[in-house]
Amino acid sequence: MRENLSKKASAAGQGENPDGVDAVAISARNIVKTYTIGREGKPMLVLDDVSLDVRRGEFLAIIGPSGSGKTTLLRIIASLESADSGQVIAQGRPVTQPSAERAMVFQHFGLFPWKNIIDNVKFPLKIRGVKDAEATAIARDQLRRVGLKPQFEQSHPHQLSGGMQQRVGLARALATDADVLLMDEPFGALDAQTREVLQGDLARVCAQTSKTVILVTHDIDEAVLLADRILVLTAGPGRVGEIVDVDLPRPRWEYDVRAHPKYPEVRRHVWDLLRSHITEDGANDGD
C-alpha cells in the first residue's frame, strides 16, 4: 500500500528528476532553520535538512503536525525568511530576495483596509510601474476569473465576507502573473461551505493558468482534493517524512472526488503518516 501510493524522500523529495532541470520550478536543498526562544535565547531547530523539488505546473501540498515548520518552509521559499543553511533555487537561479515570480497568498487575506477592492488588486502592478489603465484592466480580468462581481470593485475589505476577501487576495496574486503561487492556509479562517467552494475555484483557476502552486495546509482532505503530491513533514524539527502521490483524475471540480475509490486510500495513508509522527513526537517528549 505504502509503496503504491507514495515516493520516499530519497527519490521525489531529494531531487531525482527524470524530466530534467527545466521541469523543476522550485528546488529546496538541505534547508536548516533554527529559532531562538525565551529570554535566554535557547535554540530550537525547526527545519532539519529539508530537500524537495517542485515540478513546473505542479500543485504540491505541505502538511505536517503542529510545529513541523510548514509555514517557515514556505516563507523561506518566498524569501520572506532566510535559512541558516541550504539553498532555494527557482527556475535555475538561487533565491536571495522576494520576487514577482513568486506570489504569496496569506490566511488572513493581507488586504489594505484603506484601499478599495480594485486598488488592492492593482497594488502590486502599480509598484512595478504598470500604467493605471492597464493595471485596472488586469485587475478586473482577475477579479472576474475568481468569481467576484464588478459591483464590489469600489467596496472596501471590511464590507466583504471572508470568502470574498480571499477571492480578492487570490486575484491580486494572479494579477502579478507570477509563475509560482505560495499559499499559507488560505482557507483556514473560512467556514466549511465557503472553504469547499473556494477549493473548487482554486483548482479551476490553477488548471486554467498552469501555475505552480505550493499550499501549506493542516487539512488532509484539502491536500488530497487539490494536490498532485503531498509533502508530509515529520513532527518538529520538520524533516521530509514522505511525499505521497495523489493519483486522482482531473479536473477534480467536475466530479465528487470523495466518491472516487482511491480517495479514501490516499487520505488514510496521509493520516497514518501524520499520526505516526505525532505519536513518535509524543513518545520523545516523555523521555
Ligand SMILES: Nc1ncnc2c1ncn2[C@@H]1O[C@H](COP(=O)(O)OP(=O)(O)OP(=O)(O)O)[C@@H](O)[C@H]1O
Contents of the next structure:
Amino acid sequence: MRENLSKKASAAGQGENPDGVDAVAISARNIVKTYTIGREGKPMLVLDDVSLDVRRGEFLAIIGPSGSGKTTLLRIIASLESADSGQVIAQGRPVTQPSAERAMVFQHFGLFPWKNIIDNVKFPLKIRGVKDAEATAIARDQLRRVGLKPQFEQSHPHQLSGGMQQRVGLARALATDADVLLMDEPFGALDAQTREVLQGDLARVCAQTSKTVILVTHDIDEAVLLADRILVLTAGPGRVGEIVDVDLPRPRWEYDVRAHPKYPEVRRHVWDLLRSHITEDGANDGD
Amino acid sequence: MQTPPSQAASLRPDAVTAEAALVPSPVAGRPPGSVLRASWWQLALRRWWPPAVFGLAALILWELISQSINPLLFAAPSRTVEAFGELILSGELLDALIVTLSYLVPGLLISVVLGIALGIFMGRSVTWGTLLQPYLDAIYALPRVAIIPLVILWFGVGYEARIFIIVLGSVVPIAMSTSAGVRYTSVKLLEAARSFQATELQIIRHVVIPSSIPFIISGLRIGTERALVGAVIAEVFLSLTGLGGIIQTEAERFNAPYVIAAALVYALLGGLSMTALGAIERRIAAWKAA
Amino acid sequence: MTATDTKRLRRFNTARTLRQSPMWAKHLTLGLGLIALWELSSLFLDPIVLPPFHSVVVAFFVLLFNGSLIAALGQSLLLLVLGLAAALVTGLVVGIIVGRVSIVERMVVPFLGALYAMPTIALIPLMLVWFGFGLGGRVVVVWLVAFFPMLVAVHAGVRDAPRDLTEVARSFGVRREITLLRTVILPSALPMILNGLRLSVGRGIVGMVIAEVYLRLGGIGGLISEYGAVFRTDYVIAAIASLPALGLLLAAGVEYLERRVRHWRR
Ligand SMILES: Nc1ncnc2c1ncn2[C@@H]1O[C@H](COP(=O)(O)OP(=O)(O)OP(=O)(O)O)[C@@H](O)[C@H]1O
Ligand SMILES: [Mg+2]
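Shown: the form predicted alone; wanted: the form predicted together with the ligand:
Below is the entire complex, every chain and molecule, led by the chain shown above.
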C-alpha cells in the first residue's frame, strides 16, 4: 500500500505519465455548454472550451467563483448533462451515458429516505445484479471503511447526522468499485468540525483505495488539503484559469498540513487567482 | 405548510396532500418561452395546443365509435351538441339549473357558516374537538344515498330534504379542515395576541381565522364538491327535479345525449366553483404576502 | 381564581370530575348521553320516524344472526373490491404515463382539474344504462367514482418525485424507465398514492351504495331499500350503521399501510 502511494504521489507531483495515454483516467476535451432559459431566452455561455486531464489515481480539485460552472462541468463529466460540443473520454472511450464506473457523491447526500443504510449502500450493486449476500458483504465492508458503526445499518437516513449520511454516500460510491469518484461539494452541507474530520477520512480512504477523484469545492483549504492539483475555473463563462500543483508531501493525514511551510504559499496563490477572477467578473458586470 | 398528523382512521384526504395533487405541474402551469419576447397569443397557443389536440382527438374517436354502434345510446358528440342546443332553446336547461341552484347555493352557504363555526369551536377546544371527531368521521364515511329512506321519513321529499342532504355532506369536511387549520395556528402568534390581552373572540378574528384560511379553503373545495354530489343525489333519489331530474328521466328513456348535456352543466358548475375558490385563494395569498 | 369561582366548582362537583376525567370516560359519557337522548326522544315519536335505540340494536343482531347482513356485506365488498382494484390499476398506469411523459401531461392536465371537480355521480344512471345492471355495470360505477382521485394522486406523486434522487439512480447506472419507477419514483410517490387510495375508498363506497340503491338490489344498499320500502326504520338504521363501520375499517387498513410506508419519515 505504501509503495503504491509513493508511486502515485510522484506521478501526480511531477506530471509524468510514463504509460502514455493509459495513465489518463478521464479527460474532457473542449467542453462548451450554454443554457437557454425558456425557448427564446438569450443563450448564456456557461462553459467555454474547457479541457482537462485527470491521471489515474490523481486527486483533482476544481475551484472557482460561484456560478462559474463547476457543477455543470462535473455533471457533464458524469454524463448527467450533455455538452453542446466537446467530449468526455474515460479509459480511452467517449462517455455517452451515466455509469457506475464514475460514482457520484452528492452535496445533498442523495440517500433514498425509504431505504435503510445498508440497502442504500447496496443500491448500485443491486442495480448491477449482484447477488444479495455478496452485495451485503461488500456494503458492510465499505461502511466499515468509511467509519460507520454497524449498529446503524438498519437505521434510516433521517436518523443519522449529516456527517454520518455523507459517510454513507461515500460508502455507496465506494461500493460500486468505480475507479473514478466525482464529488460536488460533498461537505458543503456540513458544519466546520464535521467537515474537517470527513476531509481527513476521505483523504485516507482515497489513498487506500487509489481512486481517481474529481472534487468540486468552494473551500480553498479543502482543495489544498486534499488535492494533487487544483483547477481554477474563471467566472462566467467558465474557462480553465490555471492548474495549480499542490506540492505537499503525502500522506497528508499523518502531519498537520496547515503547519507545513509551503502551505500558505499554495493557498495564497490559489486565492490570488480566485480573487482576480471575482473582481474581473465584477468589472464585466459593470457594462 | 405542515402536514397535519394523522388522527384516527378516516376517509377524508389529508388536506395538504390533496391540495398538492391539484396544483398544476410546472409543465402545464408555466409554458416554456420567455415572457418578454412572446406575445400573449403565442403563449396561449403554446400552452393550449396539446389539450386542444387531445380533446379534439378524443371527441372524434368517440364520434366514430358511437356512430358505428348506436349514436343515440352512446351519445355521439354531434348528438350531444344537438341535445344541448335543444335543451337550451326550449329553456328546459336554464329552468333546471335555476331549480338546482335554488337549494345548492343556500345549502352550501349554510354548510360554510356552520362548518367554519364548528371547526373553530373544535379547533379551540381540545376536549370537544377530540370528543366530536369520531362522530364527524362516521358522518363523513356515511354515503348519503344510504340514508335516503330516513330523510324521506324525517323531511319528506321537498326542499328541506334537499337542503339537509347537501348540508349533511358539506358541513363535515369544512369543519374538519377548519379545525385542523385552527389547531395549527402558530403558537407564537397566539402568545403575542394574548400578551396584548386580546379576548378569545379577538384572537379568533385577528389571528386564528386569517392563519387558517388555506385550510378553510381546502375544506371548501371538498365541501363544494360534496354539495354538488348532494344535489344530484337529492334530485335523482328524492324527487325528480333540476338537472338531476333531467339526468334520471332521460336515462330511463335511454336518451344518453340529454343525460350528458345535463351532466355537463354539473361539470361546469364544479369547474367554475373550483376556479372561483382558486382565485379567492390566490387573492388572499397575494394580500397576505403584501 | 375568584372566591365565587371556587365555590361554584365545589358545588358542581360532578362537572369538575368530568373535566378532569380521562378522555375515554368523556367519550363514554358523551356516547351514553346521546343514546339516552335518543331513547328519550323516541318515546315521543312514531317508531317509523325514530325507533328507540335498543330496537335498532336488536335489529342489528337479528340481521347479523340471520345471515342477511353478512350476505349483503359480502356482495357489497365484492363489488367494492373489484371496482377499487380496477381504479387502482388504471389510475396507476394512466397516472404514471401522465406524470412521466411530458407531452401527454400537457395534453391531459387541463382536463384533470375539471374531471376531478365533476360530480361523476351524475353519470351513474348513464353508466348503468351503458354497461348493464349486472355486476359489470356496477363495477364500472365504482370504478368511475374512484378512478379520478386515484389518477390525480398517482400523477402528483410521480410528477413530484424528487429529481435529485432520480438523478442519483441514473448516476449509478439505472437506465430503464421501469427500473427508475421501481427504485425511485414509485417509492417516493407511495404516500401520495395511498392518500389517493383513501379518497378512492371513500368515494368507492358511495358509488357502491348508489349502484345498489339505484337498482334496489344486492348488498347493503339493497338491504336498506328493502326495509325502507316496508317502513322498518329500525332495520334501516341498523343496516345503515354498517356502512360507516365498513368505511372506517377500510380507512384503518389504508392508514395501516400508510404508517408502514411512512416509517422512514420523521
Ligand atoms: N439547468 C439549468 N438551466 C439554466 N441555467 C443553468 C442550469 N444549471 C446551471 N445554470 C446556470 O449555469 C451557471 C453555472 O451554474 P453551476 O451550477 O454550474 O455553477 P457552480 O460553479 O456550481 O456554482 P456554485 O459554486 O454556486 O455551486 C449559473 O449561472 C447557472 O445559473
Ligand atoms: Mg455548484
